[in-house]
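This document opens with one chain alone, in structure tokens, the form predicted on its own.
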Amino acid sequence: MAGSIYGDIFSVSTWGESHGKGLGVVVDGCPAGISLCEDDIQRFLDRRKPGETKYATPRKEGDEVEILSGVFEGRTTGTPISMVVYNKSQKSGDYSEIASYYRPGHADFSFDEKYGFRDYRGGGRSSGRETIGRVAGGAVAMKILGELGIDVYAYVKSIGDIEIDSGRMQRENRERSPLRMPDLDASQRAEDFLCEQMRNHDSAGGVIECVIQGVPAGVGEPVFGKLDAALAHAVMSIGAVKGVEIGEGFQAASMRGSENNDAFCTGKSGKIETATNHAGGILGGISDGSPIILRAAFKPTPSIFSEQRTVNQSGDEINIHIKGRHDPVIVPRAVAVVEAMAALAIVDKLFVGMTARMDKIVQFYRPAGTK
């Protein structure tokens, strides 16, 4: 299978299955010296586990990483960084039936399609459990951008038709949320909002927004390896991500320029800044130095346990009810990939920039005071 590869200059390659043994990520091009372990992946891990509220899937996994390479005496080598997460929790049984027909939503036809074969437990590759690979990897781009001082932080703009607002939003209250909303009232509705779709035997999807601090002007490319598409190709590889904006995005479509243009001025800083940032921190493909804004949207989660039509492998119409273990909404537990992708695509934008200018690799490779 191709395609399980992200990066130019740091990369990550997951692998695993969602009943396989296990699921991990081999992240490379990791500078060595970086402090490092297992209690640094763990805590990301443990934000997109199973198993957490009534509002996830009751698989019970632990979900605890274990690192096999890369690392040394607490710190990266500069090698190939490895990392499984091993799984426990398995009910493959449950999913036997589906071996003979396609769900509605899944990726079941389209893998059929393509490799005339796939893993039908659980959706195999295509299951939620292959962000595990992603959120390891994401949290070392995490820890190299702490160094840099560069915030990532994503949180539930919505769920449904349930938005939060701004003039409530606490940073600190996406960890007292089970939805992951910073704004508390509009989780408590959204709660029972999923409630009711839960008697229903229905889902919901939302949306997650993304904010990121502290980036310098000048990261990204301006024609194909622009950071906005960097961003977006990285965003929405995630499974159920159906839609990605930055800045305004769809809403930039019905303003007019002299709307939507965010004017230049100086900051008290002395450093040119722009007034506003409908841009979303991004001109031409590259960083303008404001904070980067994108937002991804979710479907709803396409098992659901009412009744629903769909084919077998022969093409017969019939009607089935999936069985399982499933999120009724998979956008809480997705915050943390979305800021996971999002710092491997900052992180790895960073690395290729270091060679645009040559007065910095002179600064880099010939420190001042010497010949």
Contents of the next structure:
Protein chains: 4
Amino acid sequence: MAGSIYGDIFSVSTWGESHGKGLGVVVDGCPAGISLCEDDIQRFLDRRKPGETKYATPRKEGDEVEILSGVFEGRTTGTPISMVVYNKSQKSGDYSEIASYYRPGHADFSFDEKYGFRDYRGGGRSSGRETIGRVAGGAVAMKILGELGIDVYAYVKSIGDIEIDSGRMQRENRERSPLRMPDLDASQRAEDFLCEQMRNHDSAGGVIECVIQGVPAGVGEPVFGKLDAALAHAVMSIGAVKGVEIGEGFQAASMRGSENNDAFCTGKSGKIETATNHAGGILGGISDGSPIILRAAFKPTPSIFSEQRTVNQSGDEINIHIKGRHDPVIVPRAVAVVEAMAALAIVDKLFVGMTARMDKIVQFYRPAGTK
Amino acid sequence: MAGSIYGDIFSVSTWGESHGKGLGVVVDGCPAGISLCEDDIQRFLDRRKPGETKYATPRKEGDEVEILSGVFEGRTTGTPISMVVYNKSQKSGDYSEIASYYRPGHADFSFDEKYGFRDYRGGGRSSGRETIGRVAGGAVAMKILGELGIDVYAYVKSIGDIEIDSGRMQRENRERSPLRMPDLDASQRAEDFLCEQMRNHDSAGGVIECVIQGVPAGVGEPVFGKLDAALAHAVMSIGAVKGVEIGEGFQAASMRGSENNDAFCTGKSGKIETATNHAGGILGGISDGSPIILRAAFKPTPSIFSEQRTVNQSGDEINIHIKGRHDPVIVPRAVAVVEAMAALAIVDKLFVGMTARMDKIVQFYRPAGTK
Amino acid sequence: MAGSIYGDIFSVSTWGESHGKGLGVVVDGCPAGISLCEDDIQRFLDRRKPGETKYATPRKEGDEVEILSGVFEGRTTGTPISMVVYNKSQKSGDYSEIASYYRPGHADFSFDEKYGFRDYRGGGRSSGRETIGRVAGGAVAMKILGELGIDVYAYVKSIGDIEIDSGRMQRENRERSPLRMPDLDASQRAEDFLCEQMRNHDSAGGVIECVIQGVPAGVGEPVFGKLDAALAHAVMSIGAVKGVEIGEGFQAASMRGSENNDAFCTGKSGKIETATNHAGGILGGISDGSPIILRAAFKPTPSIFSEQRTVNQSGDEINIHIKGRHDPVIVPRAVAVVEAMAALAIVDKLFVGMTARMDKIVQFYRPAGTK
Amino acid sequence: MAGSIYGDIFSVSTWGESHGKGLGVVVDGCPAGISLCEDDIQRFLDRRKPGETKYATPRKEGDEVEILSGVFEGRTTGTPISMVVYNKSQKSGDYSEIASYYRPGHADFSFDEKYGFRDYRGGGRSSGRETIGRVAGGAVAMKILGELGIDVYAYVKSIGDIEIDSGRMQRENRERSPLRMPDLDASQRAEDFLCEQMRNHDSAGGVIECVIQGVPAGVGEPVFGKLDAALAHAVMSIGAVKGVEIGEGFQAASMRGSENNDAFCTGKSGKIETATNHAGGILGGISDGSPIILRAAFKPTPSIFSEQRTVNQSGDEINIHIKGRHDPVIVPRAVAVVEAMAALAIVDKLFVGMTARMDKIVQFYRPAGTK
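Any chance you could show the form predicted in complex with a further copy of the same chain after that form predicted on its own?
Let's see the whole complex now, leading with the same chain.
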């Protein structure tokens, strides 16, 4: 499959470049009857916007989404939902120099090798603005999850070496932190750390954690269609992500079986559940009813203001100073993107999972009382 | 897509349970003209076999593969290659007890929740024997990569806290280590550690590293079809894997941009390359010509011989002692599986990537000299 | 997608050649809990067997199917169902001559052009025996349709110019006719016609009609996933099919709108239905609740015993006499294949269709009485 | 897969309703380096426009396409090409009455059954305007085929019972005929026939034939990925198409093998070819190098001005008179749509087909002279 389509049943097809006319997404396979308007999308897009703090590029990206199809009288019709965000403040002039050389840590070189040339304006399709399509599509997925009582909540777990303390974490503090760290103390220390990076003309990375509550047990397909494999694919496809883990993740590799196994018990409601959640809510690739926990590692922003060594398209080695406006850290803005990708993966698996049992299919198509 | 099919152009469709009649795979989309015989497959299957060391189950799994289709006069024909390994030594009696309860860390519960019942004999489809289909399919992918000069090499990087020293690592030592650690000193220490786990009726996990050399720059599709996303999907779909990372991986999250960026330079041959390889060979989801480096974290084997707390299907909380034959660590046997999944992912992306440039397509279909 | 996999959710992956070790199919995405045994498959395979009448090749193809996975204690488990039919009576010697030249009307030449060489024994993958995998997979789809009250019934509508009279057609007569024509008078005339073809060392084609009753209104996805498009794909993929039509089909092209439109009315049960069924049960690509009616045109068997003109692989023009055992008409044996492909297409669309409405998805995952 | 995406490698994702804000398509998987501008798309869109003759609705649909992404400095970049046509002259008021009842021959009823409600303005997603996305995407496919020397040419073969005489057919006359019949004599008679239908407040259907020249031998995948199956799917997915056939099509069913087989011979250039083309250029689902010939049967326009019987949403039987502006025949406008769908199917199969032979893959990735 060509690279800009994601999902087997609930599919998004994204498009657009940082300095083209706009960016967008077509959502295909969205069920009919969901209340949907621009505001439902806009509030997710606003969370990935830069320009709100000094830790993000001061560019104004007044990204306003418009729904072009698939909604009638306020409800989804079951047909494709096309959404567009027109580019407004992109100045191509800012980027003309970078056409001639390959920025370290960016996709300039690999795009040129693949396609023979590239849209060099601000990264083109490899720009972080590409995530607008993901977030807009993910916002629709979030509406679906909401109707099913499923909650997706991501936040910045660490920036550089500064990590939040889970004991001090409060969900509602995420939006109070300019870095989207729901432990405000850690957030303050991370701000100090970032200021230091900025003074050094350097940048930082970090880790986002995402917790998904309310996914019923039984979601995910054995073998290649495992829920964790789908989440890994979805989240690793975000630019700058270099690692994904579920539950204990890499830590599990140095645990003993007796530590890492989650004992089953009978919960208060009489439902079978796990006493602990080292597995992060997924066993054998299938949800077990516990919260799903995943983390994604983001590399530091490759655009830094200090001098770097590289080559130009002729192969001459040169020193460069990247100009322009760049985020010293992109992790806070990526929180909404991780949520979007997790939501897309889970909706798709929830939909595929409706066909797992013949008795439920019979009940769906031939409800009791019909012949 | 149903869960047991992987790949868009080069596809594998695996099947089989640990205690059914057998396991196998159908490879669809394999090019014609590749020399292929059972030995090409068998040597990969042999590497995932247990029973060779004391760190693996003493079960005899004399898994012999048979090619049923797709090969004629020693060469692939372009049509589906069906391969089967019949189960021989599986004794269902060993597993009858586990039908009644949910083993911690296994997929018993999540399968029951999904399907309403399960093949409880030895894990059924969620057994590690499921990887036979992956490895057989991956062996075909390895033949293709071989013809393209691409080398895939995985090994055990750590078991528990014991990690190899890259300075002492020698490729050829992998097969000399019962734990497939190519640093024989670390391997010995890991053996000691494992013996301790076995005495404690416990188990261990570990990390596998995979290095892929020779992938040309330009492989991988922007956005959702990124090469690293495909690798993450492929490798996370292996049972017991809880984390996947590329290049510096999670470590990158605490690095500074100036540390993590790989400067471009002009190599001896005049080709543009990177001076370092923090990125692990992938920029913007597209290979940059450097070796691709990935790691997968495996949780400790969930089957342990010490007493565990769980519930039975009626929801009663009980204490259990799992009997039978189990690997105290499955990581060494998984090396061939990681190689197989990496090979499958890369072949599929190499094939999709042939259509990236119109000039090359024209040259393919209308070579110079034709009209 | 590589060519031997069909279906998005309910998928079949077929394999095998006429003179290889066997043929088979892996069914992925089959729901758990369906009662299934070899007999359920065998009775469909028996209907595509030759050797029962003088109008089919006298070869003995004692095709016995074996289920290798996916069924436990008599019920499907939700995991892949692998089925195999080993080849028994194929004598490669019969076909050695045809390796050197291209049989008119066969795929010898196009396979050679595509793959550079071919398995020349009896057509290899392009043999009619390839349909064994389709029919075995289709038999599983038929079980699913049966549980949903959906009936698929195909029969031979015409052979050469001899067409059945719908007034004389009786469903139960299909199996009484050696040509599977449920009008026994037409069947007798078609037998006479076929005898004449055989005396002339020639062959005949025909048309199969398939009627599918009980498909609820609302199945099929707008635009490219239309139910009729899926059926056209499925049925046209059968070797020797040169045309597919739905409802009035090509006849509709010369009708007037006032003739062809089906008026809606209120049926006895109070349900809205159509007074006529020119549309063949599909409007806008979506089922309307009326019986679905499709027809497939089969070309005459290309293997004929009279002299034919062709070229050999060196490009020399030669005259050939094809030897061996061939069906003077393959249409009667293809009835089970058309049913199988129709069943596969409809099950896949029924499954995708479960996600069309949010209210039904909510009801599925959060049935009344739960929170 | 959700219904509005077509193609495995070269994919189009279409969206939009007749009376929404606009319609469009995202093309994913288009190779880099193709010269492309709005004019390349517009000239195909103009051919599906109504309003040019009295046989089409007098609505003005000044459909102007805009390319929003994927093209940089006049060439495709390899990233998604998003194209939009904003709706301009759609007056919702015209269609308000039809919200309450089900128009015979339209998808009103089946959409309501599927989704629970529908966008009732002018058919919404089931409107003929949906084909704008197909034609725009197909125009990109046509550019690719052009660079490969492949020509796609469709025309109206018959309207009602009036059929063109192949002896009088001249390619360049297609655009001289208001009905796109390249036999101007037949075109005149068809005009007379249509005038009669209009006087009777009735409508007509017809047949479109499409000839594709220059497809190299070897395109198409065996079994389910046959080229004819892909074409059947693609063309049957066009609204109003009720039948598809290849080569002799349904006629083949009453031919004898000796008549229908195409003898192979050695052409003037020394290339192997077929002396006749009953097969329509496809053998065993794979192109044989001869022109590919397909026909599609279109039903008469369901919107007619005479009184019709139907039911309203309450199930009451009523008589209706459909108002508004409707084409008495849509076949001439559908010529560009058939070409578009054929082009999409063939490009996708050409791309998949690049991986059929290992020697060609090696040559692609390791051209002679490299190591």
